[in-house]
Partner chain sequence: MGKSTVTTKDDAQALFHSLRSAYSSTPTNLKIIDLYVLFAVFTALIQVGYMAIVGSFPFNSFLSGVLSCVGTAVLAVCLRIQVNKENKEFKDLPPERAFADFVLCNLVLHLVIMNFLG
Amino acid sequence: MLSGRRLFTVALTLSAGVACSNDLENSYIFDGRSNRKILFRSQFIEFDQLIEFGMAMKVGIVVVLLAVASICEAVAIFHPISESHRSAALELFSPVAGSFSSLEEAYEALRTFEVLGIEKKPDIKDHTCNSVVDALSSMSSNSRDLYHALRVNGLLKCKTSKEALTGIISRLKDAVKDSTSLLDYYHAIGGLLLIKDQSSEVDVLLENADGILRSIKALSQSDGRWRYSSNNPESSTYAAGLAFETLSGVIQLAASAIDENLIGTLKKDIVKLFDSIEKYDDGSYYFDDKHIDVSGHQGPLSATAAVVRGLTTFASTSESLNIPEDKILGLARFFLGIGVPGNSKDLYYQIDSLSHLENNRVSVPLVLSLPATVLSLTSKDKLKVKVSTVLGSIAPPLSVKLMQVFSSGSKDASVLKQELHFDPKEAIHMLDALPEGVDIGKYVFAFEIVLSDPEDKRKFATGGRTKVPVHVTGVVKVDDAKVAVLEGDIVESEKKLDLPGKNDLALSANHLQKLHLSFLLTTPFGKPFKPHQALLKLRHETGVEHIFVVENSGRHFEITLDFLGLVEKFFYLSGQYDIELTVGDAVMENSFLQPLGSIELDLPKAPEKATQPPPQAVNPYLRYGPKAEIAHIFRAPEKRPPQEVSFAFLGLVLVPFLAFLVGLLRLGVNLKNFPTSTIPATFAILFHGGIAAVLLLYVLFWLKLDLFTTLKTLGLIGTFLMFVGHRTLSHLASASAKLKSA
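In the form predicted on its own, what is the structure of this chain alone?
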């Protein structure tokens, strides 16, 4: 059972949380924890489902559900990467006290800012450069520390000397020789490659590049995945991405030519890895990985990002790879389909991967996007299409053709092959008028990108036909709307309705009569229209609601309520019922929730065992209203005794203490046995001081200390007293024994 509140929450989530694919029926929400896209198969909930759930809910939810169309249109963007990504980058990569927690995080932030072209970024250069210099000059820095420091140095251009880089090169080359795992090779080779890019005056070439390649190749698996080390039998897609990136670095650092057969084998490994690629229904391709990467981040996002980075860097060092362009385009769709990630690591993976796809030698994906997939016939909206790279750069000369238009729920499609004209000022392809026969409803438009220059076909991936869901909206005309009270088949009274408009019905009926409602819906082109929701609601004056679905019979929508068969459902409640009609659809611009008036029902009395009406839900907002005032009278203080009595009582309390002092004098108390030597006297003084401290603690407990503090302090003082008291008593016992023996 779903409550009205929970469904309302679902509606709000769908309207606000959809990483809007501009598809009102198949939308995705990206789950940052699992890095997976969750598919919502429908944002619109059938009203017969609501009735099945037993929900007497506010039909205003319909407004929220129908508003999803306008919301998705509002967040539609011209470029795959938008200002939302830039705002998210500044928010997620926020330094604390002018610095990031690590050089790795600093690089991810700087790299993201660079790709997104953010100019007003946090000023972290001074503090970060100090960390870079410290890491590069420290002899305790391992190859991983040096790698991250060099990556940041490549972006910030910190002041580093040639001598320092020469020492680092020696350490990294030694790390390459001593490497036993893929990560060791990755950081050492990556560090040398970064130094090569930052300075041309140093020698970073590897003499035994061929042997290093073979050592790394030994970690590969038959399915294209790689192991992190020879001691670890588990293979990983993420490790494969790191391996290809490392291998490309070795090729660039090789002092002599690499065996072409070995490079050919590595290319085959990449093709094998792409055999394990997975696909979403929307054409997105991704790599899944059950293992956790070196940063503790897991999921398909990190694995796919690693493969893309490895693929593009390896392709930059060799001839073109035989990777189908639909898979390259599918990888781009995967990263773009994420929307705006919710954490910095995911955002870095997304932006960095899109940057590598934007500049690669395999195939640069072109993305077709629509500024708005909801077009209004009333406003005469134009169909606009934009083609760009994944980062929103201008595409090469091309044309866009509208090839087919599929109607929702139909396999038949009209073949158009209509070319959109290009507006060079806005860099948009547009169609001034919608194709003939397109009425309000849900459609799938199939577009095709045709590159003007044949040479561009080798460089860019268009993906063939691109299907985009489009909603065409308009004003639906409501005709022949009327409501009647029937007795049998005879019309007792009938009134016409103004829909949508103001109506104020005042009907009356008994349990032997019927209520009949009918109306006709037509599109702007005069075709019959069937809305997604048509609902009639009767609400009793006690708050009990009854919801009925208005069925479609031919061209008309009509419903007949036979009160004789509904008396039990109405709980035999006579009285006034408010009538409310709701008609709504995602493509219906004039969807309405319309009060029609009321009907006075005269139902028979309820039998003894009849079902009682359900208790009405309490408005949860009432608990936030003002509470009843609480009047409290404090008890009057008790009468105190006279001051003289209090002083007399104090004197009586002090009498035992005075008697104690007198007793001490009568007994002749003296300090003759007090130790005279230094060490025993010190312990004796400390012992008596401890006793005084206990007495002082009692006084403080009486004045201000609580019981727990007092007991804790007493335990400490007691331990001290036990030690010094034992030493003092031991000395007295020893002195007494000597006296007796003398």
Second form
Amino acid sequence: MLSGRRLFTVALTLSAGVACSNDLENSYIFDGRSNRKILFRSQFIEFDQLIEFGMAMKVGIVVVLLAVASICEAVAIFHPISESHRSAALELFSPVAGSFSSLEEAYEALRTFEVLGIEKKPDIKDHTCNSVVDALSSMSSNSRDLYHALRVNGLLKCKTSKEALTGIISRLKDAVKDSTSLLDYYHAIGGLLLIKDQSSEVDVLLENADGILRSIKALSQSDGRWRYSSNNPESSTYAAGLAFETLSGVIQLAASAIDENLIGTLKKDIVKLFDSIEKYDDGSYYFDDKHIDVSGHQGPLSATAAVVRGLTTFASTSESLNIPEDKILGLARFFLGIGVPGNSKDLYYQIDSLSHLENNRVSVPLVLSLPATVLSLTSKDKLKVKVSTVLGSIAPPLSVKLMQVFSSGSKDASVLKQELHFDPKEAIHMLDALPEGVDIGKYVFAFEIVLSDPEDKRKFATGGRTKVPVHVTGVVKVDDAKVAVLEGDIVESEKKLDLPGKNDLALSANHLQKLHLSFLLTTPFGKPFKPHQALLKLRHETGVEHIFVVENSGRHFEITLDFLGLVEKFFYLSGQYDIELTVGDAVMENSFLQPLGSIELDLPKAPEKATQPPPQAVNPYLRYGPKAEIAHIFRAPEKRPPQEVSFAFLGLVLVPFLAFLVGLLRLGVNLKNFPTSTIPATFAILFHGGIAAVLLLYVLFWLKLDLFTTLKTLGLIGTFLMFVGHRTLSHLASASAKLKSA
Amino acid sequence: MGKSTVTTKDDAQALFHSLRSAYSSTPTNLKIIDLYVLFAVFTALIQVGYMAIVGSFPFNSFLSGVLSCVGTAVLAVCLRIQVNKENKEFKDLPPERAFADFVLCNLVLHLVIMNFLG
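Now that we've seen the form predicted on its own, could you pull up the form predicted together with the partner chain?
Once more the chain from above appears, this time first in line as the rest of the complex follows.
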């Protein structure tokens, strides 16, 4: 991605002729996910040459700025460890239910607390000590568990028995003999070294130190990286760091003196590793592993931390390790440039590495930082500079000189060599007055640190010239502001404006006239000033806005709006336009956005094919807000006839039935054919009874029964009825047949 | 010879009288069935008249009522045809059998009607 940006930058520079400003203030933020620093745009951005692209092309502007920034040499400021790190440590390393999830995590937390000077809580200590003692006394722990337990023990100083330690020593020595991979060596040697520090009368010395060194060295590669084991071709810089730490441990534990040539080759290996160091533009150096290795570590932070650990422990065992001091300073800058990391592992790497760099024997980096990089001319701020070690401790006696002040846009500046005056109470170097000619604007101040004691030059890394971006702000005077309506070249009406105060204009113009606005801008030193933003905005009553840039020549800013040419741009909308003037800059303390009043514009009517003004944004509360409530209307019940009518017809319907009965009587209906003898009579009665039962069942069905019950009952009655009916009717049939034949 | 001067009204009256005298000779059971048919039809007509006055809601009840009357009338007519001794087609069908069919069909019709009544 960086190379793509570079290509784009080159193209843009050729085409647009963008001048690289040396004062673009960049700071890097640390992306915890990818463990890399990402360019971060801070608030002071120069883009007046890009305003022509329009306000809406924000994306384009950001891309161009990033492109422009990547080819400029960046200046950055690094702050030593501060209170924010302490509070972050307390937050990130909070143990769950009083204990940490593993001894490795416990060590990370405790080490960070120790370096930052945070008190450990006693209950955590008890819990962790219990886990430590368990791990040390258990027979199933391998050298890795023992190593982590011993590390925690070194910090907490738990009560361990001498027998336990002696038992562990023999196990670790066996582990060293049987080791085949780098991690085995690392854990075993590390464990033995820790026991040596924790207990006095134990024998941890290694007999075959030369042999062990050679077998570890066999894992090295020609490019400076190391492999984890002889059958695994994967190599990484992280492994190189572990290897150096292990090698220094072997040297310390050697029973007899080691061959000097061997140590010399190891030193050469370290120097070779530094050939693969990478650099950011702000002067920080780091190591990066391009791929994930065996232990799952990835990214520059863990790799650089491992190398720093290995390097400093190796340097502590032997003198004269030849690493250039700007690289050490660069490594310190890398860790400081992270700021405050977001997760506990990153914070541990940062703090642990910085504590190793703080008192290492190669060279101790000194950090120059400014508590405030924004100085105000109005409140007569003094320039203050602080020099300290990476962990914030006091630096050796030195003096800070301000060598050069570069103003924005220029690469050369006069050499000043002003010495800053040291205030021992606050441990700050101060300049009582800013150099001559420092007006408002963006500058790069170049400082140089000079150590008082020439012996310290070898011990400390100061980094030569340190460039720091500084902003000087002040109040910009706005004079002689006036607005006029011009007819041709004749001034129709002119009004004076009070900027940046309140104004309430009420102008009117038609499309043949022009609007002219002018004012002067001067810095506190009386020089002309060009702000980032000098914009005039006209807003129609319907919400359509038009923005114009106010051009300048030196001190004099003016803009003329010729309405004849702007009629189409304004979409032929006549009516009242609100005028707003914006003048703003990062170094201007009195930036303002002032409504000036309104102008009544009379434009001709829009022709047929004129473009419509863009639709205004709908108020989201109207579109997405709650709508009117709908009340459900239930179906109105049908109109029923009045009850009297229904009852009347009920009666009327029964009339034919009565007529039927009367008719039957008139016809002389009789029951003579009813069987008289017992059995047929019974059957006949049952038959009629069955029919009556069915009819009754139907009435019940209508009233309350359901179809299934009815059908079931009907089935039963029906079967009965069929049987009975058959008997009755066959009896009647035989009776009539007998009558016929007789 | 004076018959050509008889009016249409006299013809209708004469026709009516002859029908009446012929009808009186039908057997009683057929007359009962005729009476039943008339009763059913009149009931249906009264239901239609009610619907005409108050509207057809609920329509299923109206249909159910009318169709029960019409259905039972139709079944009675079928019974009359089958029971009529002068009908040569149904000479071998015993009238009790026809009556049993009539009862069964009526029961089924009225089950459906009661279901549809609602």
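Heads up, when I say rigid core I mean the largest set of C-alphas that superpose within 1.5 Å between the two forms. Residue numbers count along the first chain shown, from 1. All values derive from a computational prediction rather than experimental measurement.
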> Taking the rigid core as the frame, does residue 619 move its C-alpha by 2 Å or more between the two forms?
Replying inline: yes
